[in-house]
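First, one chain by itself in structure tokens, the form predicted on its own.
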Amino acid sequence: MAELKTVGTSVQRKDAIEKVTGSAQFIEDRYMGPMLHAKMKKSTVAHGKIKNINIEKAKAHPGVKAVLTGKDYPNKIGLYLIDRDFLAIEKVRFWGEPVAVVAAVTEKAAAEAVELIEVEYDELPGVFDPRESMKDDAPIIHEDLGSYEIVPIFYPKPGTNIANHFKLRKGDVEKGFAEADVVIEKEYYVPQMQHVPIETHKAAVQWGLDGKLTVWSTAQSPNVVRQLLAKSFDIPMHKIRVISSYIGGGFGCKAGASVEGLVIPLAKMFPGYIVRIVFNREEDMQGTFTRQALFSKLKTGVRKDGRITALEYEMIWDGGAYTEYGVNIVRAAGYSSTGAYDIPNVKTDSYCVYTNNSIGGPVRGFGMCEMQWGIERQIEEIAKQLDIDPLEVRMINGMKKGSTTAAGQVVQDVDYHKCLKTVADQIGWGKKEGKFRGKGIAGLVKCPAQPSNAASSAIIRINEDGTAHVMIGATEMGQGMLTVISQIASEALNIPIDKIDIKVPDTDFTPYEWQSVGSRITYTCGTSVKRAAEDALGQIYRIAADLLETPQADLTFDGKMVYSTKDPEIKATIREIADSCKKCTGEGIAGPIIGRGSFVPTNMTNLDPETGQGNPGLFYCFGATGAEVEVDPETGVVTVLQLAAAIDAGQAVNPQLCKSQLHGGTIMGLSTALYEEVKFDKGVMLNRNFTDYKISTIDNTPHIESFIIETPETNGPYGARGIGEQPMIAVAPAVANAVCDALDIEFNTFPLTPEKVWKAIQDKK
């Protein structure tokens, strides 16, 4: 078979022309019909009992069709910890929590009616710092925590505000500290941040006259949305259809179900109508997931030669008012709590804690940015106290093939050291460039945080002319997934990529995919597509062997025709094979060629509830970031002169898309390093718009060099592994390390705003 080489080439994105020309269909382009518009009434207190909701004036407002409150919604919602109502019932737990929803013939009428809803609260004491929330005398935010349904790998503590306590114990931490020559203890803080995707949350719902519910959603996880809605509204899954489309960015905020459920009871009241809700920017920032704040304490023992002997890590996470995703983030951070380093003795306690702040949830990195900030900053302190080069400390302790993670899982297919060396060479490590200039390096590791039953599946239909349709349930959020998956299918089928069409998710037609999260799609969905292609190709050979009366072992396929390697005149076109072909006698052979493939992780195990030991990782992806900065001592302004990012991608299916991911993730990490921080005042988000919440723009993006390291992943499709989240993880500590190098001043938090840096300079003086 003449092999077609597609994997490893930078083919044009499948969605490039559509998006450049504006013809790409996003959610609001996908539905048509009579429509009602929904708006929410939001709470004006962060913690309080709802004494009364008067909706009569709103119901009487012109254009209003319905007004609903929490009592109109049957069940709670949640993926891991079912703790949240679509509309608050009896009690609100964060400022801006929805307490009522209005449907009207226009958005204007709905917005006006919302203002007419009168809500009386009996305000309760709030708690806004998770450390305070853990105290015995703190106000209890979820009195019914003990009765909530929960996945049994999480451990809430009823009667407290602790939604999950993850424990990890590896080796003998006291013995490790006794072996150390130096013991370092530091505290670190990471603030909340927002995802700020270009497209806000939106959904539209139609209750059909046949009782079928159709949901158009900006969901990263259409199948999970269907599962959650089925359970929350007691609807059979075959009666729910979730349609996704192109999404204008997700970064975790569109995982799970969010706005969809708000409008389902409204749609049920008006069968045939489409009920739509679109969040504005303020609603999107205040009312959806924020990245959880993290207060951490690290204690590290190290020998004089730079070898780390012990690590004790306490993490207290601000889960916000509802923590159904948060409980898993603290777990993932816990079992990865040594970062990219092989440390023999570890004690970790990771707590997810309720507060009256906005809902904490997944953001690109899923806890790794926050957790590894402390580790990478403490590596610098180790190097300083021992007078060893920080790069050398990372080289001494960095994981390599055969190393064990904090959870005791053995890693393979690793070249972390090459990532470190690559970025160090790029930024000219070891060369001092000026008085207020500095250089910094930070490492990273990330594995998908997913359950062992997180499945992927694919269907490939071979058309009569040799073209193919690939059907998957993964979501395209701008990451280039459709292109990468098409390349895998192309190579496996030996069919040119321009002859492959790929479909966006529609749960009525596309097969199951757990979620488009965790940098897992290239690996998991890619594997299922490769298997589906191999299944289809096997059918082609079997049918051709029967048709041509030739041993299957003698046949080959060039993408157009199957022919005998012994006699090229014995051949059949793909049209003849795919078109329910028959022998010359008229005897039928086979039906249409439909390849099926699936993937479920087989190398993962449960973790011991007392020690956290086990195999939680599907695969491990390593990388590093290098930064060079210049600081203005008069203003505190940090100018990043260059950034270098290296990620071990296993095999770059599409090198250009890989580099684009490295650029995008690095810029997002830089944005958090210098600008992004959600500001709260007793639960009220103060900077819930782009005027007050700053992000990186093209004006302040430095030169970035991206490097793809390729250590093939043994079980990945063609050696590939996912890299979507990883480029962001090490940027903030790399920049901070560079600033510390420039000023000889330590920072335990970010963003490194001019005010913080200037004050630190003044304090040093």
The other form holds:
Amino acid sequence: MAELKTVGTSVQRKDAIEKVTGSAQFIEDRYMGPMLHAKMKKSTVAHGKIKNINIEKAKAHPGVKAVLTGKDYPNKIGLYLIDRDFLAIEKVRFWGEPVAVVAAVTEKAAAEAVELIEVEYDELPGVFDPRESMKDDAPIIHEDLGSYEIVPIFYPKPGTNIANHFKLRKGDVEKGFAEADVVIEKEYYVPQMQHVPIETHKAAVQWGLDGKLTVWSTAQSPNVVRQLLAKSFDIPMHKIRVISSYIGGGFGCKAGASVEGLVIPLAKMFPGYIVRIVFNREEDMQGTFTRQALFSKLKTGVRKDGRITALEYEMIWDGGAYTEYGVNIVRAAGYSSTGAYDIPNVKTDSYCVYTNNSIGGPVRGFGMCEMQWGIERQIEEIAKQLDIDPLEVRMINGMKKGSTTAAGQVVQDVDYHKCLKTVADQIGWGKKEGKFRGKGIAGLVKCPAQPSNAASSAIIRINEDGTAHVMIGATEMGQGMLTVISQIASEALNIPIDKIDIKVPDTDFTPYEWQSVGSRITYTCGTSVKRAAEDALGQIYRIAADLLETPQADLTFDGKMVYSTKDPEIKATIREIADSCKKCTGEGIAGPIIGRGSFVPTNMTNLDPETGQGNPGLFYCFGATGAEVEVDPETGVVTVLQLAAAIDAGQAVNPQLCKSQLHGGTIMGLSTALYEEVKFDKGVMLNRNFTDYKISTIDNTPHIESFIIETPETNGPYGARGIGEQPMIAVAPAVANAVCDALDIEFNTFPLTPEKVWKAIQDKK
Amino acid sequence: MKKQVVNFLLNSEPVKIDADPAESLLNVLRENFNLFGTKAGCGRGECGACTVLIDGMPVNSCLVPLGKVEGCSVETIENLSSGEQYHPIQEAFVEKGAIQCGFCTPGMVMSAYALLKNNPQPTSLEIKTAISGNLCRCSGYKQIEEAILLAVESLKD
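Having displayed the form predicted on its own, please output the structure of the form predicted in complex with its partner chain.
Then the entire complex follows, led off by the chain already shown.
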């Protein structure tokens, strides 16, 4: 590979100055015009039949323009399993489910009117634990499950609460257990957590007098919003424009379409008005997604030499009341169910189960944090029983080039062992630092969870002066997409990065990107942009060859000039080429240069419905986390002394941005390890603000060292792969492993709150 | 709601507004003065995204009723830079990569600005205490701390 100029350097973020001066526009800073404000009426029971909704008093309230209920919305909405009404019709399935929406001239009037809506329910028995919900006598939450539209790679069981059962069978698990010297079986539990981006969900919608619907949204994936709204409201796609802006954090909660559709029928009633809905913090926490809770049972067979011969993994996920993403998280966790390890015989059953809790959904890692918690804890148990160093167990079983995943996909371009060794060295693995101090390591792997044909595209316009506009459909939510994609364009075009302009998407003007999720954008959008740049560059050469009457093979482009490598006097400036190029006779050669590139995976397949075997991964990103802790035995307080994170980025396009992701993901993981758990009481979310739901603050953040490992991804742009979610995945098990090392007590759930740790210490005494 | 005329200094300029004195300063800044740099993250004084300075002290503007700023000096993120002249704290945030989604950034910068105004040589602990009311979900805070330490150095010169 030729030497890289821009890729691999820490160029300044494209959005840095805007963001640090407060001039960066988030969606709420953008729409202007005559406005109406919407507020939701939410259910006060977790499961119940709606007997009656009285909206008369609300409609009569001063300032109120309209009040709508579920019957005013024609169709359901959903991504994979279309199971949800915008507003509940006939019954509610979780506490806080919207049942009516008010539009008023001020937000205050809308909020007052919401209080005047009277809803009568016939309360139904609720079910709040997915294990109970799987039982034959459990109350059925979706009576019509069998009639819902569904993407045919998911397997619901109509007549039950099972929204998806993913099955995986690899090798011969009975034979594997027979070969084992030791069999270990344990149960694990991961509770719900919340993304809590600092910007909540927001949307505004305007039905233009020309019949065009404009949507301003905090959504991570404007093309999906357009697609879902087109279907739900029977509007052709060219009549919907979705505008994105800077997003104040996503982490998965702004994937899909969650708020936009609520206000569309209101907007239709008042053409020309912008109808706006802004979730407050409580609505954001309770009414969007939580990470699905996971109850799991893990059984591993292992030989005396530390080699794992068999794995049986049962996962029961709390899908919540509706599961549009949940079914796919359960599938992703299922096909990845050996974690970062090469295990020859596997039997996995992963169930997405409806309950009357808040809707379950994707959080940074898409099931991998939850699923790999069990794997990484059980490795410790294996090490303990065999009296082998747990790092050694990871080294013995860790995937290498040519290993197969649970789904039987062969992995390439892997150096998991280097990730493990790097964090082990950093935390001084093997050296005991004192009583009540401990060290822990955990590993991770993740591939983007996306359909096998999830596509991407890019357009590059070369201006008359040789500068360029890069147009893409990916969103900027802090990960640094604009900068990284510009670097890839700059590298491929050989045009300096300061001559490249890039903006956040607007579906009327920017090309298709499936979704900005799954750590996939650097790879997918990066590949599209690289191809668009190569297309534009090809045009530059073709035009130059014509202009200079020189074979293309003799020409080279240095970013400003195209010249002949045989005779440097034969040359043309990029301006001459890009500005409607003409010969000296005046005859035109070529019009404006527009490069286009697109991408669709060609290495992915569907999975066998019975065995789950196939190729579900676009690429696999490995990594590891190391932690050192000290526990106060009197109070149960866990103090993290240091954290080390190593992620194999393939090629870090921008090392500073990569490290930012490593630090941020590691601390988000630490926050879940020590503090975060959404608490429910019969479906009522109890901690729905930052006072009751604590996240990491600067004053409890320990020292972190992060390491970028670079094992190039053969098909990634310049060898790069995505790393946004990965740094979070191994943190909770690494911290728990360290706490276990300090106390010689097993923890099979987290967060490791002082209460939980103190109780465990007392129980041991 | 009874309106009231409130006079205060906004980014060094005298302003007068006839509005509900119970309205939050945050809403007034955003909706009446179109100062969109101040962000709403929780509405309860928990996240710090709406941090502004009142008479040099950092406050969560979502919790301050407009009537309270009568006669005060209110400073927002928009006052820190002038054209392409950025405050050393802002330059340090850019250099250290202390910016990701950017939603918490204005509040974060304002808290750091208030700290360095009142305590130009803070210890690491003092920095952490001053910023502990500003939540950031993206960064892990490390780069933010490094940026403030860098700003301390550049403000010395």
